[in-house]
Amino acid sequence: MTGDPRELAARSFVTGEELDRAGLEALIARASELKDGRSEGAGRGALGGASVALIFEQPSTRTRASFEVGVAELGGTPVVLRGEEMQLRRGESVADTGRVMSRYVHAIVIRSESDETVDELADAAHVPVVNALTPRHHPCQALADLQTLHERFGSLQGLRVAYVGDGNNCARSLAILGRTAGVEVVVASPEGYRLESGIAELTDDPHAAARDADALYTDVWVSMSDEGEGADRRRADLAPFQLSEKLMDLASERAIAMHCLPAHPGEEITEGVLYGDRSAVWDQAENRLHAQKALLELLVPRT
């Protein structure tokens, strides 16, 4: 996607790589403006007479609780269907409950237990869709997370950031919007957890991944399809990648912490770090909000 970034109208956002850099840093920028006038009513208005149906096949509670109040704060309606409620699990088809659903509402956002359904609802149906979680992309979230970096040192250009442990959603999506925006993204994983090749700088070191990076970054070990039997096994497995204090001293002295959140304190993240004076997990939550209001207001055909 080049140049103007309202070019993104009409179109779909599934893995971020929709968005080239100019793009990519006006979304952040906006982002930024919505988040620094909330209190003054930025935005409002912006989707004023549309209505997004978010669709929720898993749990949620960032991604619901941040594009139901986004889209409310933006003056649209959100209407909020979960998986169990809806014909897609007696049958119909992806491509037919996209077809409908353009017919009511302006934009669909939906967390899947499938890319392959995201795809196919992207593919028929006539309004932007946005990918909000599925196995393999979360690139609402690394929105708010180049935000959050963008708010801590003043530029993206050149930071290094380094993703210790399971080489998933969060990590690939880091990776690709990361090179986009000019940010050095290094994942370091097992054998077994690690990213495919050529999406990042692949490592099985966590201390030199870390070192003299400006941010840590983790995510749980152990997520809602992967509980079961081998849970203990990733927990073991995964176990040299915590991010700790110990780590976090082979960081640059004005490194901070990261995490989508869930986090399983003692786990994947020290209690010390996670609660600490260099966590910005905290900021990374609630810029889920601003980054995906920007987003919905590009995206979003204005009625």
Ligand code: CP
Contents of the next structure:
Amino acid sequence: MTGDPRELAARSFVTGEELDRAGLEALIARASELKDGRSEGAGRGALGGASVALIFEQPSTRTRASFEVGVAELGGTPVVLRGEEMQLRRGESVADTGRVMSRYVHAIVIRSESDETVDELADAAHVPVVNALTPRHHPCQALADLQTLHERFGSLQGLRVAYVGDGNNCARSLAILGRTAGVEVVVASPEGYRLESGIAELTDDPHAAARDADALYTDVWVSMSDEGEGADRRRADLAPFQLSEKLMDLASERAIAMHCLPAHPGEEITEGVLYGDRSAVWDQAENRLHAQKALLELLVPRT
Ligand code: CP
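Output the structure of the form predicted in complex with the named molecule; the preceding block shows the form predicted alone.
The next block holds the full complex; its first chain is the one shown before.
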């Protein structure tokens, strides 16, 4: 996608790679406008009565609430569907679901336990499909992360963000969209938890990653897709990568702490960092609303 809104209509947002730098910058600028003008009703009516399906195959607090509120604030109708209550659970194909939903709604937002499901849905649907988290990607989170970095530092290009811990969907999306924005993203993970090479600078040394960084970022050690056997092993392997006060001391004096939430204070992040003065975590959570409203404005065709 480019910065020209006419080229953004009827496109899906699955990995974040759909946006180029101009498009991403335009989206973040619009997200900030929507945030600043929220009390005056900025964006009201932008969806012009469009309906947006919100399909959740997995639990969510932030994503579900922010999309539901965001669609309503833009003058659209959110249609929340829980995966286990859909015929998908009884064997209806993803493609047929996409074809049918496209007859009702103007966009589909989906959180799925499978990347293939979201790909199949985007291929079959005739309306934009937005990835609201899969095992590999969480691009809506990265939009809010970049908006948060932009409002804290005034620009994105040249910032250094160190992600420490599990090289998971949040790390991958931060790396993909950070690279598009001109942010230097370094990901520190132990062997077995690394991102694939080529999308970010990778290291197994959290201290080297943190040195002089503008932001330190972490996420839970046991994601939804990792629950079950092996959770204790994951906690042990990832323990040296905790986002702690000591790690913050290595970062730049202006550095902020980031986490996409939900957090487990005492595991991947200390309580002092999570709730401390340098935490930008709550702004990240709020910015899910504004960034996703900007995304919906760009993607959803006017009715
Ligand atoms: N960060 C995030 O996606 O939160 P939820 O799982 O609560 O939606």
